[in-house]
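This document opens with one chain alone, in structure tokens, the form predicted on its own.
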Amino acid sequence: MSIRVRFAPSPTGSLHLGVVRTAIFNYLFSKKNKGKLILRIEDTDKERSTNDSFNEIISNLSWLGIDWDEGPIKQSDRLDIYDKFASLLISEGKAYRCYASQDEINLLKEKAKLENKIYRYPRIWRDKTERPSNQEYVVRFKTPDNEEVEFKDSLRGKISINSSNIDDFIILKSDGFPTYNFASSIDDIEMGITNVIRGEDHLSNTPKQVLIFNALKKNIPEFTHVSMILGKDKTKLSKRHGAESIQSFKDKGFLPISIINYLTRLGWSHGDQEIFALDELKELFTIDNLNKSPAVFDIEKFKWVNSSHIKNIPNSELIKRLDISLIPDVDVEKALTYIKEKSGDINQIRDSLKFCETHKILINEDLLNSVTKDQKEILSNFSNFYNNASPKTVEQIKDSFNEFLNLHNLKMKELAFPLRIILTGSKKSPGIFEILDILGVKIVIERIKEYC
């Protein structure tokens, strides 16, 4: 049977860490096994989905490299499917029209609470055959009594609870529109979903599926229920532990590939392996490998993965994802291999290669009269000197600037900082040698002149 995993978001917000993680199991399990990724949108909550969050979720997706093959489906446009399943259940006798307003309900949960007990649902119209006229219902799933509701979770073996622990819930509001459960069992019967790769915090959820789907005569999916990822404190994931959306996570040079690495290694192992490449993941990941135990989120360990790719990415892909133009006398190859290798992110590369851009820099002018007049001075004889040798090599780079200090006796920061400050307008960049490869003689002599 051909393998068939969703990934099922809610247009109600940014992607957060978590959400992403199971999109990118169920992208790699898909993979490994030569099956299908349907991207389905859960989007039935009216009041909190947006176009907006929508439009984020298929733009991070597609930035990612998490391709799908079927989709996007929206569930907003799936009612009348809903509809249809909702009525043959009732005239199976399987669920069943409830007439109690919210105020009674209120009153019930009330009265509940005075009385310290859980609220259940009474089942005021679970036999009743009236049907009042003009008046909002909602359809309940008939709940069987005293049932063992069971299912297979990949991680955590086989699962079983009594029905009688479970209410007769809704499944239809009194818009038309499905609660969660009914609406997920739904289309994963629909789009012949054959995986179900999620968060254990949609275990609770599994138990009332399961009875939709029994309900329906329909085959059960394969459940994996991963770990959560929880911050180093071993609380909760939350913005305080680093972990943010991955719109921030991309605003903040981020590569792709870092974010799908580390995301998978929150849970999942291959040895003791850390950097992957996209092919490998593909090739090796299996549910097998996943550990039921929680994950802590590291950003330190995040930024490292991040720093490990960008030494590793083609310069001729780095160049496009840094979307800027160099001027034509840098050598931009020597650019971008010097600066990635001191770079955290995509960020840093950028900033580190502005003095790469414009022929004339702009300098702070701070900065500027920071360098005396003595140091332009000295800046002056290197210009004279520097130009008569005319290094071609980094070696011969070193070997011209050393015998410029020992021939006026100086010292490394006597020349160093002037020069980086004129040559760079910053005083963080690259090493002062890389700088002089990086620009070539020509430029190196323009700038001196220009501001001494």
The other form holds:
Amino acid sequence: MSIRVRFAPSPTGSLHLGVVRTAIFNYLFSKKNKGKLILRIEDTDKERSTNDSFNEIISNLSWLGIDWDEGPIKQSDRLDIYDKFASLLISEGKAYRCYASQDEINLLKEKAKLENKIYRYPRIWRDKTERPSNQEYVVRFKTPDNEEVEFKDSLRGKISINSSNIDDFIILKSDGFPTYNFASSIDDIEMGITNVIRGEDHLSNTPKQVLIFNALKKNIPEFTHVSMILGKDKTKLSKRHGAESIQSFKDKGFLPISIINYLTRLGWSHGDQEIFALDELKELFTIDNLNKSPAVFDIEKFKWVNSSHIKNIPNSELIKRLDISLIPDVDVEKALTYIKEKSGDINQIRDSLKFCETHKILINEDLLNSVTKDQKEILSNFSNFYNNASPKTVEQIKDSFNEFLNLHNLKMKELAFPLRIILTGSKKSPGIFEILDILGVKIVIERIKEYC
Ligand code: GLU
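Next, give the form predicted together with glutamic acid, keeping in mind that what was shown is the form predicted on its own.
Expanding to the full complex; the earlier chain stays at the top.
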């Protein structure tokens, strides 16, 4: 049987790390098993679903490179399908219309609260045959009494719960929209889903979904409920722990592969290996290596994973991602090779390369004023010396630099500090020999002339 999995986000807010990790696990599982990934948009919560959130899901998944084989399929476009299945269940006596008003339900809930009891819908309409006209209704599932509801979770083994613990839950709301549990099971059936990989927070929903599968005599998919991601203090992951939306990590200069790599490792392992290429993950990913206990998010490690990938990224790809153009005389290959080695993220690389983007660099006034008259004189002398030497390789650059220091009895920083400011407009930039190598003799001389 060919594998079919789905990623089923609700478009009710920003795409967060936990949700994206679920997408990644489904994606890797489908690739590893040569299966299909379906993108299903669970937008049946009319109040909370937004188009902006839908667009954000699509653009973030595309940016990450998580491509799907079918979809996006919106549940709001499939109301007639849920309606058809609800009618089928009603006709088979497995579901029923409930005309209890919201006020009536609220009163029952209050009563239960006063009596310190857990509210259970008292099955008012379960066995009635009349159909009041012009009265709103919901459709409820007729939960069987005292039946063992069983399913297999790949990480937790066989799970069994007695149906007496489950209410006659609503499957269609009064506006004709399905509830999550109903739409999810109908779609899993209709879309031929073989494996459901989702967050552990849905474990409590699964028995209701299994009841629907059983009522419709359909095969139950294999469930995998993956552990939650927690903050370092073992509480629910939030912004406080540095966990923001994918969009904000993108804005901060994280690479898609760093996000995929880090999130995959958060809850899955392959020995002690930390850094993976995407193709490697597609090849290695297995459910068996998922971890049952919660994963702990560590922003420092996330940054480290990102900087490791930055160092590995080919220059041809890096320059595209940076979306910048360097002035023609600059040695682009050298610039990227040197700078990526020292940068933790894409934004840092972009900042560090600012001095290569224009001929006339802007130097902040205070910084420029920090270069003294004497230093300017040293720089002018250096400029003549350097022009004559015209070094070609980084070794030759070092040699002529040191020769100049010896000749004038100067310490390294007496030349390097003002030279760096004049050449880059910044105090912190790559090493001085690297700057000289990137810019080439001609630009170095031009910049010194301009300011000294
Ligand atoms: N829409 C649900 C969510 O975003 C998906 C649950 C599921 O995968 O079944 O949490």
